[in-house]
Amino acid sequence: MNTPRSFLFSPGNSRRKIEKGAVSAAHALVLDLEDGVALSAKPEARAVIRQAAQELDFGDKLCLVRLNGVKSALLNDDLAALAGAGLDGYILPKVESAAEIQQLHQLLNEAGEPDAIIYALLESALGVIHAPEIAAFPTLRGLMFGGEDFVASIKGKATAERSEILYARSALVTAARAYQLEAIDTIYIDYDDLEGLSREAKFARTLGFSGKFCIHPQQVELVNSGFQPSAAEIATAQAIVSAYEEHFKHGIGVFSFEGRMIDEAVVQQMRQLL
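Let's have the structure for this sequence by itself, in the form predicted on its own.
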C-alpha cells in the first residue's frame, strides 16, 4: 500500500487491541503512547509495544507509534525503549514548528533509525499557521490533523457540520500537497455513527486528504471505501481522458463533455483519480 488511507489507533498498553488491529483491514496501525495512555502506564505501554512489534505479523500495513511530544519530556524515554524494535515509523504529536521534527530526526539518527518514517501531527492554531515550514522538512512523509485539539486551541465549539475546522483542514492539505506529502484527516469521534463517518471521509477526500484516522475497527472499511473512487467516477474519468486525447489529436484543447467544460486542468484531476 503506497498511500495508506486508514490509520487505526490502538492504545499501546493493550496487547489485545494491538492484536485486533494487526489483523484488521487498516492500512496503518497507530500504537499510541500519548493521549491514549495514562502517564503511570507509559512504561508498561512501551514494553507492550516493543514486544508486539517483535512478535506480531502486521502483514503489509504500516506499524507506527504515536510518541509523546517534544515538550512532554517523555520523548527520549519513548525512543530509548522502542529503537530497534522493527517499527516502520513514528508520529510526532502537537507539532508547532519544523524544529520539533528536526529534533526527532536527530534522535532517530542517534538511535540508529535514520530511515524511519515520520509523520507530523498538527493540533493547534500555531501548528496550522506553521504548516508550510513543517511540511518543507525534507524527510517528512505526511502531515496529520488533530481536529479536537485544534478546536480547543482556538477556543472554538465543535459542531455537527465541522465548519469550525474547515480552514485548518484546507490549510494543512495545501501545505502537505505543496511538498508532495500525504495528508491525513482527523478522527470522527462518534464511532457508532457510521453514516456520518462515511460522509466525512468522502468530504475529506474532496478537500485533498489522502487518508483518515480511525478510533474503532468498525470505522476502517468505511474510511477505506471513502477514499476509493467509485466505479462511476472511474468510468467517467476514463471517458473524459479518452475524449481529451481524441480532441487533442485534432488540436482542440477545450471541449464540452456532458455539459461540462473540459480542459487540461480537469483532465489532470481525472488522471490523478485513475
Given for the second form:
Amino acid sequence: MNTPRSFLFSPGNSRRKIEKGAVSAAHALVLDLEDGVALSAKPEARAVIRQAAQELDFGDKLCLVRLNGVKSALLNDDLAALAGAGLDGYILPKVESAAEIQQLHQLLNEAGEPDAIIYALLESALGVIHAPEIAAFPTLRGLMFGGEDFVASIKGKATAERSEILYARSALVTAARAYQLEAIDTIYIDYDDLEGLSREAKFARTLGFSGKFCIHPQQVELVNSGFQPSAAEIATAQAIVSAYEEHFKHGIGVFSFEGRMIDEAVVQQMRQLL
Amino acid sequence: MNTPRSFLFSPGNSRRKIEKGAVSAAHALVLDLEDGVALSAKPEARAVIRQAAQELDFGDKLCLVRLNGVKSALLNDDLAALAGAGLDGYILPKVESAAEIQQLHQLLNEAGEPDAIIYALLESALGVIHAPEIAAFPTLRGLMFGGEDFVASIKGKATAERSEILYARSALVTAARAYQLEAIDTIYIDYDDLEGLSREAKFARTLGFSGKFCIHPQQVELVNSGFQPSAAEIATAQAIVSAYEEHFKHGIGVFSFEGRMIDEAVVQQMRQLL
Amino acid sequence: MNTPRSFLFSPGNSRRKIEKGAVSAAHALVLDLEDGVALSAKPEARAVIRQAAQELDFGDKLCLVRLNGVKSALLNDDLAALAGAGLDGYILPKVESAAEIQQLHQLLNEAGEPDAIIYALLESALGVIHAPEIAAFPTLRGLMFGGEDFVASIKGKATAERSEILYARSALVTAARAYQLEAIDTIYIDYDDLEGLSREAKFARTLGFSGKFCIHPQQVELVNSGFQPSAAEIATAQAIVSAYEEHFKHGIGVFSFEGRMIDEAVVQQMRQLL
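So that was the form predicted on its own. Now I'd like the form predicted in complex with another copy of the chain, please.
Entire complex below, previous chain first.
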C-alpha cells in the first residue's frame, strides 16, 4: 500500500459517521474512542466500532481506532472489546514516553494482535521533548501530532500563522524521519475554510509530514491532493533523474540543470517525489 | 497569587529605581546584582537591596533578586548579604545545567531559606540544549530566556523579526511547560518602541510564555495587557465551554461551533484562558 | 587565521575546477571525493587531489577534502591516498553519531595526521537529532549543514522560504555554538540567483552561522560580504563599547544608548562583531 495521506476521524459512537467515512476517499479511517466520545458513551462506542469493523467494507482504507491513553484506566476495556474485530491498528493518544508504546505493544501481544499497526499521537510538551526516544521504539508505524492539545499544554494561543507549533511540528517530523516513520500532521480546525486547509496541507508536506488528520469528509480530497506532487513537479523530477543517470555513467556526480546544481542529494529528493 | 506577567528590572545599586519599581504596576520586581551592576558596585548594591527589601512596601509584587551566576565567585557573597532580608526568591543567571540549580538550592538551604522561589535564566546555546534537564529539576518555579546573551552566545545578530531566537524561545517554552513551570520571555530592548513591545508581548503569549521581562516602567502596562485575553476572547471561550458541557451531558465529546470543531483539547485551551 | 566564511566545493576529479578554486577569494576549498564524484571516478579523483595538494598554491586558504562517509566502505582508500599530501583537514559527510567522528579521528591518528582539522557534515534527521552529542566530541572544528540531503531525509520539499530547514539550521547552530565550534550553512542551489544568495548569506549570519558553502566561484564574494558587518554596524558597535567602558568605570553596568538598553549581553554581541 502507498503511504496514507488522509486520516479521517469518525466518533466511535456514530455508526452513521463511520459509514460516511467508509465510503469517503480517505486513506485511513480513525474510529475514535478518546476525546470525541464522552465518558458515558465509551461502552456504546466500543460496541459500535466492533460491529462496524465486522460489517462494513472499508475498501483498501487503513482502519484504525484511536484508543484511550495509557494513563486513562480505559485502555484495557478498549482492547478487550476490540481484539479480534479485524482492525488494522491503533493510535495511542497523549504519548509522553516510549514506555507507553511498550505497554500497548505488550497488551496487544496478550490480546493476540502482535502485528497490529501502532501510531503514537504526541500532543504535549513532554511528548515533543521525548519524540526521539518514542520514535526509536522498534514497532512503531508513525508519529502523529495533536496541535490543539499541544497548544493547551504549552498554555499558548492558536493563531492563523501557527508560529506557536512550528518548532513542535519540525521536532516531531525530524524524530519520525530519523527512524523511518510516517509523520502525520494535526487537524485543521476550521472545516469550512477549504483554501486554508489546502495551504496548510501543502505546507505540511514541505515540512516532511507524510499525511494529515481530517475532521470532516470534505477535507479529505484537499489533503490527498495537498500531499500529491503536481504534474510539473513530476516532469522536472523525471528530467533531473534522467540527466543524473546520464552524467553518472561518465563519472560525473554533480552537474548543472536549468541554473541549479544537481547532485545525489537533489536526486534523492526527486526519486522520493516520483 | 495569579501568574506574574511583568518582571521589571531595577539595578540593585539604585535605591531610586527600586522605589520607582515598588510603586509600578509590575507583577514582579527583579533587583539586579548581575550584569546591570559593575563589579566595583556590587557590595553597595547588596546593601541597597537588603535595606530596600526591609524598608519598602512592594504590595503584592513578587520581590526577586537576580544573583550572580554559579561560575562567578560572587554568589556566596550575594547570598550572605541577602539571606533573611525577606525577599521572595532568586533568579540564577547563565544557567547551563541542572547541577547549578542544585548548587543554589543547597546554598539556600544552608542560608535558612529552603522555600525561596528559584527561577533559572537560560541565555546561552548550552543552556538551551540542557533546558529539558534543567526544567526537570524539582524545585524550580520557572525558566526565563535571556535573548541578548543568547544571540551573543550563538554569534548571531539580533534582528527586528527575531528569527534568530525563535527556535530557542520555543525550545525553552516546551521544556518549561513539560514540567509545569512558568516561562518568561526576554527583554524588549528598544524601550521607546511601545508598539513593537506590545506586538512582541502578544506574540510571546501565543508561543506559550507566561510573562516577560521589562527594562523600563513604561513597558509594564503593555506587558501586563499583552498577556491578558481580550473581552471577545473571553466571551468566546465561555460560550465554547458552556456548549461543551451541554454536549458532554449527552455523551458527545466533539461538536461544531461557528464552523470550528470543538473537542476536549480546544476546551482545555479555553479553560486556561479563563 | 580569521574565521573562514566561504567554503567552495570543487569536484575532486576536475583539476581545472580545483585550479579555479585555488585562485578564487574563497576562505576554504572543499575538494570533493563524495557526492560530486561518481563511484567509477573516485580513484582518479583521489590521485587528482593528491597531486593538486602538492603542486598548487592555495595561498592562505584552508584546504579541505570532503571524504566519503564512515558507512561507505570508501573511507580507508580515501585516507590511504591522501595521508601526507599536505591537506589542512577533512569534512566527514553524513555524520549521525559522535562514534563516526571518533572513528575518523582514530584513522587519522594511524595515518600520521593527528592534528588534521575535522568538520562534521550533518545532513539527515538522525544527524540533527544527535547534533549536541556530535558537537561535544572534543576534536571537532565545526558542524556543517547539508540542507538538500536533510530535506530528502525528512521527505520534505525544498522551498524558496526554506521553512522546512529553519528548525534544523537553528538546532545545528545551537549545538555547534554550545561547544565553541564553527557552524557552516548549506549550499544555495540556484547559483545564478545572486540576490537570493546574498539574502540567504546575511540571514545565515543572523542565525549564528559562521560561514556557508559555495558551489560556484561567483558565489564566493557574496558569501564573504554577507558575513561581514557593514560600516554602519561597526561604527555603532564601537560607540556602544566605548560608552559601556565609560559607564563601567563609574560602577554602572546598564545604561541607555539611542533609545536602547545596553548591558553586558549587548556589549558582548558588539565585541564579537568587531
